[in-house]
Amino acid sequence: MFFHIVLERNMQLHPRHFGRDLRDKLVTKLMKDVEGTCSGRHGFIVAITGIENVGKGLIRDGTGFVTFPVKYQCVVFRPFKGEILEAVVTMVNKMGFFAEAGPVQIFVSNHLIPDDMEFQTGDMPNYTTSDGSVKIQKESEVRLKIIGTRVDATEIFCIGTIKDDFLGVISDPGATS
């Protein structure tokens, strides 16, 4: 799930900021374009924990920026299948529900949500238990597991299921305490 792992990028930066600060200026800078974003190799960089290296810049002809390879440590999200992920339901429809644990979506198909629950139309839709006791719907807090995950350059999308046993539902925004 998190990783930390040695990256490296070619950062360019303009000749405004050569100076005494040159070196914190490249740090921002990276940590303003990398933080955050998805590589769908490595996972989503959540955090940038060190600079390893700084290399020797190179002038870029015409232009004035110079280009530095700078070499970094970083903390990555990486779901991988078979893994057990909490998180908060986004929307409920008859097809299933969408869940995010961070920055990943996660659908969840009704054929992997539980026989006994049924699907609510109304105000608030939801899925809901014969005997009413548990309900999914916007803002529950579920525990699921990602049978499958697909990766593109920018996104990872995974499918859950909650037809298990230990996953479910773990708060309901809706029940009165």
The other form holds:
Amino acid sequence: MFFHIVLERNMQLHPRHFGRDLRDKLVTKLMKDVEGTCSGRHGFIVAITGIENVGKGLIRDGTGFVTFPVKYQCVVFRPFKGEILEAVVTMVNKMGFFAEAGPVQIFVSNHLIPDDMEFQTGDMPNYTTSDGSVKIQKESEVRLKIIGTRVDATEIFCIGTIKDDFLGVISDPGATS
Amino acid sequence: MGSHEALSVEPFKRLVKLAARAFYDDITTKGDKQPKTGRSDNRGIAVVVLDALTRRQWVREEDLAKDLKLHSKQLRRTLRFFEEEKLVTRDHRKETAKGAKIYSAAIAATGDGQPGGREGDEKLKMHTHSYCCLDYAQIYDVVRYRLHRMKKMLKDELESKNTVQEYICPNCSKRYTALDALRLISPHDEYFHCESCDGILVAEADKLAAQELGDGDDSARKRRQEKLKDMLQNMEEQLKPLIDQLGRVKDLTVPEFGSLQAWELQNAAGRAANGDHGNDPSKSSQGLGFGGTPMPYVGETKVEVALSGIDGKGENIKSENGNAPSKVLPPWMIRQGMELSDEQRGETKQEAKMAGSSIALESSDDKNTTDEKDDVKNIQDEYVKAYYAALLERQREQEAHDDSQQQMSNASTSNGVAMPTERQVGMKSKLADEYEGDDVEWDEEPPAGNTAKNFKVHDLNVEAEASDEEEDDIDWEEG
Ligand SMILES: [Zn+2]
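Could I see the form predicted in complex with the partner chain next, after the form predicted alone?
Every component of the complex follows; first up is the chain already shown.
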């Protein structure tokens, strides 16, 4: 799920940036530092949408660096148990397959793949129905449901299922080519 | 300690009894060597032992074995099992006859259990004795956790689509879940590999499903589903009394006996304090308190207090000094106490002992501060009562000496306000002094309560802030 939230961060800025465009430098650095990171608490920071305010800088002893407390608005992405996501398959093996929904990695184990799909080994390992009409392989797009999340301080990993109504492959590059 | 604790103990005892019957009814604790004959079938012993423990606090295991007419080895096996189950705390220590005596004194104080076979203790030299006690706080958690696991397992199995696949290493039997998948993949093949020994992991077959043959077969699956549903329903029905009892116990203060040592100290000291509360307060403050108590030490003090009233200011100061040690342990507290040894009655030892008992109180303190506070209050009340009784008695004696003082004496008995003679002033200041002493002694209590409260409030804040994370924790738990 996506959220609009306000976060705060202490930014350290090198003295060489002190000048007219100090604020721009600060924002650029903030984007570089923060976008794409993940915190277990808020999820993945997708994009900064605005700066709320920049607090008073504090000169650090010895280095000359200045610390600015910056409040910024951003969009975060945080997966939840029970959430339905669309994801791209990145790897298929005997144990199941891995997929990515944006920055989130999801593993679907083989017992959460419908029973009528069987693992086929080879160059392009895949799961295929007995009639060959549906195939899950690398680059396939699947709709899945998250059934568990592991949230660490800097990482979120999910496990999902496609063994439910309306879940599974939504487009199959193998079928069209 | 107070009567309100007795109220909360009963539901917990009932909880233990219910849990014993629900979960430990058919537990056998047989040694492997023993033949499986009907005679050695000791199912139900576990329940008997748990029931017996609800009627005791800390109990020496030998005594318990004697009471239950069980072989001590058999009892020990059962207790070891319950220790592993986290229902029982045990303590082992080497002790001489003296150590056994402390325990005996404590057990006498609680008035429960009949410590049998104590006669021989004098002869024992440094034997290891084991003691055991129910850990009610933990039992509450253990039972809840057990129920939770049972339900979760059935439910997960029922909707098998939502189970987190588990993997196990055949070499080192290390377990993983699907959530570890990212760390387990290998670039070389399509299996998961053990992190420690690189063995190929195997998916653990569904626990209950494995018991039945049906794999993939639709009718088999349906049958399994039905069976699971039945099990879940049966479980909820049959365990309802237990679950209800858990609900009843939820907001009650958990009976807490502390460690063996703390318990002994507390009961040795606590008996004096609590014994009084049980009695009619008027009795303890009037007749009994200052009449002929059998304790020689106490008798002395009382005499001094009475004298100090009669003999004017100079004596007051003296009695103050004389009472100095009893600031630590007020005389009325010892009065009902158990046999203190001679050294303990001596001033120096008394200090040490008091320190010990206050530690004991402190240690139990985190658990039920309110109780302790009540006690402090009771003790202080008791002290005031005793003090006024002393005043009263002294005034009566004064009456005999001096009729002209009668009016004042009336005034003081009616409302207990100190009288405006200089002697009274002296007494009053003494009262204040004594109080100060008391306060110092109990000083730990209110801050402890406060900090606990602060902590709670603080905790709530933290929780509110971290609600996001919290939610996720639950997710993870159930996922
Ligand atoms: Zn291994």
